[in-house]
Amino acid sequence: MPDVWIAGAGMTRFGKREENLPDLVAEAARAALAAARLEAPDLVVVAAMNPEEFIGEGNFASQIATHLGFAHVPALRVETATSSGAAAVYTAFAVVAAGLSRSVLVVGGEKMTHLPTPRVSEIIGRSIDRDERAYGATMPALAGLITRVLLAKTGVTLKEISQVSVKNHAHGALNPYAHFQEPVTLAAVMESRIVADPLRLYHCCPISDGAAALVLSADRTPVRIAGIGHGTDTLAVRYRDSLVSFRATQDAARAAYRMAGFGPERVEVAEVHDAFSPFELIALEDLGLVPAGKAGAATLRGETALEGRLPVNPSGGLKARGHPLAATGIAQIVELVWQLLGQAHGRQVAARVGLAHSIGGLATNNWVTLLERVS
């Protein structure tokens, strides 16, 4: 399979923003452009989880190829929930392993923050399963019942998920386009008011307004995608084999790291899915990052901290730079490819191969991808 390299990563700063969709999906568009010497790619590749419902605008990829100047661009839109991002890079990558196009550009981004919180959760719920939601079931409830199962049968303590959030916000005040850029204590998280127990408010993930983009090309780069994989699971969390791992974060993995020819071993920093806290904890034995058992333990050690063993997200993950849906997935490959290059300033961290991971739905449609730098 011919190589396909990435040449130009941009994004805006994550939060409550006043910039409609289409000007911060562009802010970041132009950022990925420019860093790739880029005036106008052979195809725009558009993640955006649900406008419909959240601007009420539909042919996305239309009016975002017509808003950047690029009508008569091909667009094509793309959606897996909340893994929407990670879905359009691998489009993009698979369009461009095709020979059928030599550059595209991958753009993703969401506008919540102008809703309601209720009305944001419910169109986020749409994702779950319908008899589930029919019985009550919000995608915190059902992360809450997750965490419970993990709390009995694996050990795991709720210091240790609590310090998960306590680290990604230590790296997100680092971060400038970081939704939250203030550390946290361990008492603040544990103590901050449950939203569906045993999660509490500091577990969970800001609705966030934001955008992130990427430039995918057949001309060789520093930096290359090794490997892209994708797993599923059943829509009804009722239905799965195990509450206390993710198959289709592990499958996704064995994907990845099949294309790419090495395994976690090579992996130096990591950018996961931690919409909740205690989802980064899984995400790491998933992908084979840390032994079965010991990721909690590894994060109490600071193992996973930026001057630790192996950074784990660096950018303050979803938890601190926060999860404009559409957006996440590609954000968290444009820090890799920040990491990767030496463009993260302050909190850079030395590191060749970076992974990253993104769930869509709760783990239902999930992706794993792989950098290298190779020059």
The other form holds:
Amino acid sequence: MPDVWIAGAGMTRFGKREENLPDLVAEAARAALAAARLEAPDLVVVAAMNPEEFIGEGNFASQIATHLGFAHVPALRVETATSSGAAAVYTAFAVVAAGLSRSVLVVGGEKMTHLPTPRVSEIIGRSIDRDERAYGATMPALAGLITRVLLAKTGVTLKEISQVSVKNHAHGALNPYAHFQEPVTLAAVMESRIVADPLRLYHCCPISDGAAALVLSADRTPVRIAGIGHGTDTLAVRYRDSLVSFRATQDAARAAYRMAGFGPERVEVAEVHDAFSPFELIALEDLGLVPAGKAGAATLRGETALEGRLPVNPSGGLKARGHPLAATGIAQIVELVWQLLGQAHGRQVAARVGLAHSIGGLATNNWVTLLERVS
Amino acid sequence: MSEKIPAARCPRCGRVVAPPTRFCPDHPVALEPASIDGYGEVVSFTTLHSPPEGFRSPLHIALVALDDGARLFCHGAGTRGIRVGSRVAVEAVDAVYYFSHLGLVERARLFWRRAGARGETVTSIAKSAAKRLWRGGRGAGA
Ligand SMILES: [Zn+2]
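Next block: the form predicted together with the partner chain, after the form predicted alone:
Full assembly next; the chain just shown is listed first.
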């Protein structure tokens, strides 16, 4: 299989934005194309989770292509709930690796903050099994159930979970693209309002607007996609035997490491899907980055902080950078590209290999992408 | 009486799902109808203070692993005394499943039912025993 390279990366600032979604997408796309010194790609892959519901728009790939001045460029949309961005990267990777296109623009975004929070939760919650939704199961409710089991069965503590939020806010404070650019204290996290007992408000990512983009290329650049893997699980959470690990992450990681020809020991920086802070601890163990049962303690010791052994979510993660759904899986890779190229000003870590981990739905459709700087 | 929960079983892997579905989530195999007992163990539970539209606050949700294998989402009147691993009974009220802690009454009923005694008689005996305990002020905290 021929190598696939990243030629350009760009994103908008995440947060509450006044611009409409096509303009946000265009801002990110133009930044990535400029970085790649490319006027027009061979293909546009668009990621958007719920543009029909959030902004009342359909046929979104054609709309974006025309808006970008690429009406003549083939465009398609990819959707796997909250991992849509990562799925779009996978699609573009496959197209370039197959030799069908030499350059692909991948761009994803979401516009959500103009709607009331209950409406946003309801729209996102449609990615949950119908029989579980019928009992009031929302994403925070399912995350609350998972957190309860983590606390009861694994020895993870609420303090360790809360430290994930503290760390990611500290990182976000250094990232001009982040939704939240202020640190929070451990006490503030642990005393924040209960959302889904025992899960509290500061354990949950915000509702954000934003977009992110990449240009993938068959032509050599300094950053290679070394591996990419996809893992799945049942839509219904009640069909799963374990709530303290995600099979979809484990399978995606296995596939990505196999393609790359190396394992977690070479990963030096990671962007993981901390939509809820306990998910970061689950991810670190599912990805093999931290031994089983050790993620909480490693976090408390600072191993996953910017200056630690393995910086995790140097961008601030979903918690602080924000989570405009379909933008997130792409923004994680944008951050890794900047980190590997030494362009993550103010929050730079030393790394040659980075890992991005994206969760779709309640871990029904997950992706792991490995990037490597090749000198 | 013991609540029977409509479910379905995979003839290939033995997985039991509730409510019943046509196909196993892991195999493209048609499931066989099953009916399972409404007793099980709390896998996890949570309380929402800002539940979605159409639900009363606070909303207590539990995931219960029934003894016959299926797991169910349920509502409950409260979570006092409930822990991960607590024994609960699951009953349908207007097609919605509710969990309740298996207290003295239910445990006695379950014991006698399994021992082959007539459930209704045992229930009334157990209920009056429980009432005596309550009047004596020793029922709370059980
Ligand atoms: Zn089966």
